[in-house]
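Just the one chain here, the form predicted on its own, laid out as structure tokens.
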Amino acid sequence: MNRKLKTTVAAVALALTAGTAQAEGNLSIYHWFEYIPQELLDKFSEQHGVTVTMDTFDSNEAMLASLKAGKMGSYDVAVPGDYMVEIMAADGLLDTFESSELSNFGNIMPEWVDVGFDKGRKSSIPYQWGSTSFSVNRNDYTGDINTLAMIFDPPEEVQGKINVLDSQGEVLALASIYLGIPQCTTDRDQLKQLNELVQNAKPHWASFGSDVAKDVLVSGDASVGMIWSGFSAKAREEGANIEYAYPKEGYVVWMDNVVLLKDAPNRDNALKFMNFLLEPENAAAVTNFAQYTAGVSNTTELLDDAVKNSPESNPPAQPVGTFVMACSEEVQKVYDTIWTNLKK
């Protein structure tokens, strides 16, 4: 389900009271849902005298489709995942900037600067990183959960009680990991295996839903839920008796990023916002809210104990996580067909 929510974060009145900074324009953000605290947006608005609006999306693919369908030029920044940054750059959707334009550029953790999807960070800054796996209601299933079979060949106890993220890249990446085949494979037999796996698993899935991924675990409507690590931590906070799995075959890791969009109507304010998010205090505020991990230095001491110590934030050394790959255009067409048929 693609829920689009528009929130006016701050508005500057025509007659400003004494001591209030004069408004310096607007900022329009395209962001994941439930992923940034309102208070942080208010703080940016007040500090810079900028009117901020935000629309939300629930998958990388939905965001890309919306931009290509005519929304380019409507937003200043967006928050895509790692592989989607690479796709957007190849499609000419991103602007570039110099590191000198961001006074806080040096706060980026070294391992997140020279990344494969944006070498040297010319169009993006790191936002938060985490993992995609699944959580299991331990009231419904008490066996071993650390295998992707819980999603793709589930035990009888949870069949028909599984929610899967409405996220093509992550679902097909996990399916490829389970099969032990390369992502973006061009091998016809492997592509056939991939298609058969997800089609055979589909009858065991109750729903595709990203924006309900947490809620169905909290309510008990799902016994197993493919989920992002931070959403799993939030579901436990809300009382769900769930355990987050690190399947033996592997799982997905990701880095979400704030990108400067081509033809951004408020480029200067976009860069101010990106610089604002690179301040440790502000990056930590996002982590405490969303329960992922910042790509900014000196945030650890600013985190809540529950966030620092959650199992979702502390994966084991093995198995290791895998990033979603950006496929060639030819292969992506095949993946799109598999996904379209799966969603019918």
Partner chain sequence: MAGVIQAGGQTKSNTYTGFGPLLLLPSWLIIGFFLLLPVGMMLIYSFLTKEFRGGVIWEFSLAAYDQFLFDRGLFGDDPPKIEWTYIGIFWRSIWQAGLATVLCLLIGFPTAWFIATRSGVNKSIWLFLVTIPYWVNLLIRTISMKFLIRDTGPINEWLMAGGVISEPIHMINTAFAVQLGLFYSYLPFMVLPIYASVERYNFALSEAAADLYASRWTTLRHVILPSVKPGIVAGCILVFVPSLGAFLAPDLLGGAKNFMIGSLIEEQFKGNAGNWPFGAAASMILLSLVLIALMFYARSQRQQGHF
The other form holds:
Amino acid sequence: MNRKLKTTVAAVALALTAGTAQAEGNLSIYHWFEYIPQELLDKFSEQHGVTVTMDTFDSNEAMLASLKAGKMGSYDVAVPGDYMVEIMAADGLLDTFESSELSNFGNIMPEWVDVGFDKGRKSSIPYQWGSTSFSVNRNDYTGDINTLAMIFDPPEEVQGKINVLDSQGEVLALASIYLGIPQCTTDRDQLKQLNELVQNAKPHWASFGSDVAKDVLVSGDASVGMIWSGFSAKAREEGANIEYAYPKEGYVVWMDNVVLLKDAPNRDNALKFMNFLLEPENAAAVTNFAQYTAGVSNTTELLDDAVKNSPESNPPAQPVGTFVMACSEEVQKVYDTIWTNLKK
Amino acid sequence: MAGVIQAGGQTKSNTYTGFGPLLLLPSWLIIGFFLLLPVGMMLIYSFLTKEFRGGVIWEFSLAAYDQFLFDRGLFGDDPPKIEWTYIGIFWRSIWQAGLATVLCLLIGFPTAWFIATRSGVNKSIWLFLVTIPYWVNLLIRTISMKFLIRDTGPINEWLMAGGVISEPIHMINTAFAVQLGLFYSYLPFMVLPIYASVERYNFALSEAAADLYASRWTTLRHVILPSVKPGIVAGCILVFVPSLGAFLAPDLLGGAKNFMIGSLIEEQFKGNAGNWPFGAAASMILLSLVLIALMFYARSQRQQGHF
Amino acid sequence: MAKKFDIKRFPGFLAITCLCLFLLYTPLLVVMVYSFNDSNSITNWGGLSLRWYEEVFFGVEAPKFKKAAFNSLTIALCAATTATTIALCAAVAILRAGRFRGQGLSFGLINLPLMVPEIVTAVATLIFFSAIGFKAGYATILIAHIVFCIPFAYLPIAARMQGIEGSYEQAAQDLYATRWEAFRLVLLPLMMPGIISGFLLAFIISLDDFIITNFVKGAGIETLPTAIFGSVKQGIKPNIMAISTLLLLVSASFVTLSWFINRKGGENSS
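Having displayed the form predicted on its own, please output the structure of the form predicted in complex with its partner chain.
In what comes next, the whole complex appears, and the chain from above leads the way.
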């Protein structure tokens, strides 16, 4: 019965979509929002005669949920962060390629080839890296901001004017760093502590939002905003009087990667696109737009001075940032509960 | 009203008797296949097992409803307590939707009455004015409201420029903003059905009441309101039902923190949570609530003899 | 007979009506005004200009919004046409085919999309398409739109059909017209205002939809509301205000159009 239904529906679907879809000459990208300049996509489009379509997401978890909700087979490439690459690979969502299939593979900075989340770069190429911390509006608060207490135990001046990224991985990692407990801890008391910390901080938070993170700082709706380094630099450029913090307890660093998705409808074009992004010139174009740091060699001289020298792109030697970890299923379930308790 | 539409044809021509009912086939196919069947599928999904990190496993489970009703602690092994959170979100949504309905009624009824009692061109102009917002994209109306009430939005700027306030009034991302958004979104939905009812109202009734020395307000309460009740009830339903499942107002005006049922459900499919069975269960509960409300509506209509 | 007061008048109702219109229009008018603002920041006034309209049509994001607008319009056109046809058939069956079993049920079915909250329809449709392995795309949006447009097309059509005496068609049949001829040459022309109203209503409802589209849209396919929503989440930019103003004008012209059609219809039937 079920199969019959499927066949009927497939036939109807075929009839409806026939003529609209031509697999050749297309590339479908699933990308973070406000990250890649449209001009660069147009350039790729022109160079390779490929029609590019792009959808955007605003958190690693949302991207994973959407892909698992029947969007596999629709996109060719996606741009997950480090720990998410590992999760996606484990879930069998990634295709692999040979380094010989990318003529620019050698442009990858050596330190970004053999990474923990994708040894030897079998399914991904490095894209951009940056950090996650927070920015403070200096009109509203003038004290020391280099502590995660600004988010988790905020001073009175900014209470109720804090925006937090709608991103489970980063929020709980920062909370763990603030508490000084290991990420993905299996210790029950530490997990309870983590839950209490975010629960107690929640009344001080005005909103959850990733896509709004820049706007709330620019518009002044928020005095403190958890935010990514480059996004904060953009907010500053748009006129917000903000300072990006490097908290003494530590902060999160990440690397976004372009991955080849399983069942990609245009695998060849996907590889062409990945190769395209490994050109220093194109990697630099992304950096100049999004203000993160490329994982490709020889981009430095192609960067705008403002980007190259921004405080957001030049973290101090101390403290150091930490990557978000992918938790085991057992811990992840507790994390999900903590997150649900927080959001509800 | 519903009954009138149905009964109307039966007294008239039966030109298409016989093959006529076959003309319903396309409606049955499309709505049956793409709405009834999906709702059934959703019911099934609400009893499935959630897969780790999104997706479902085809195994029967009551976990979704259990999560809705019981709190089993951080590690899932505490003795179950009643989980008030989701009931709370539903309760809050019902309350906010109810309040929006009452507010819309308080503003909408006088407006509808006023317009329906104008004459000629005057009436047309008033009606035209109130119809336009009804046809304007809901998303755009919500965005406009968001823009208007931000800390740095025109209202605060004007008030501050005028010296009325020195600090911006914080409105965005609050429950107030959501409430305002709901009221604003669905206000036109209240005016138009009441207007249609008042249009059909027989003013001789008012006159009779006035002749019997009823005051204006007594007439309103005991004569007019019962007569235009169908329009009022229809308007209330048109405001209450979409308010209950609203997504745009809580998302854009409430900062995704003032959760309503709509945002809760959306989060299960689009956001971090990725819990399809729970989202399906919450949708089923919402649907049941709405159907119960509509049953009461149908019953009240029937008692009124409108069926 | 001396009346103590005008039974149609209630003190304060005029004031409330003005308040109602004020509430409804203020946000829209403010956005309209600010769309002509010649300033990069949306809240500071920098003089009158059409630059954001230029941006909408020729800016970096122009191709994206044009494509979204094209999708929105074609989907609304197809969905409204299909829904109107289906609704017309249904109205003939329910109002003109005598009594038959399942009549009440069918009436309920046609109105079902009105009764199910949008978010529930969205979830159910998403689950359904994903469960049967139907890949989300243009077609999924179109199908979903046809479904929820049917009752909106049905309402004006049924209202109009009730106002037309069945005796017209009977007369035609008495003069040896076939049923099809009676329908095509007598009922259909009389029905035209209702059909057009139904079509316009369905069209605007389809153009308006965000929630359902957002759930069922496929990779790389946006309609205007989803594209605007995606853009607005990152902050209200002046070009969004310009787009909003344009859409506002489209809606207003639709109201005007359906207004005149209804009036004409009203004159014909009376």
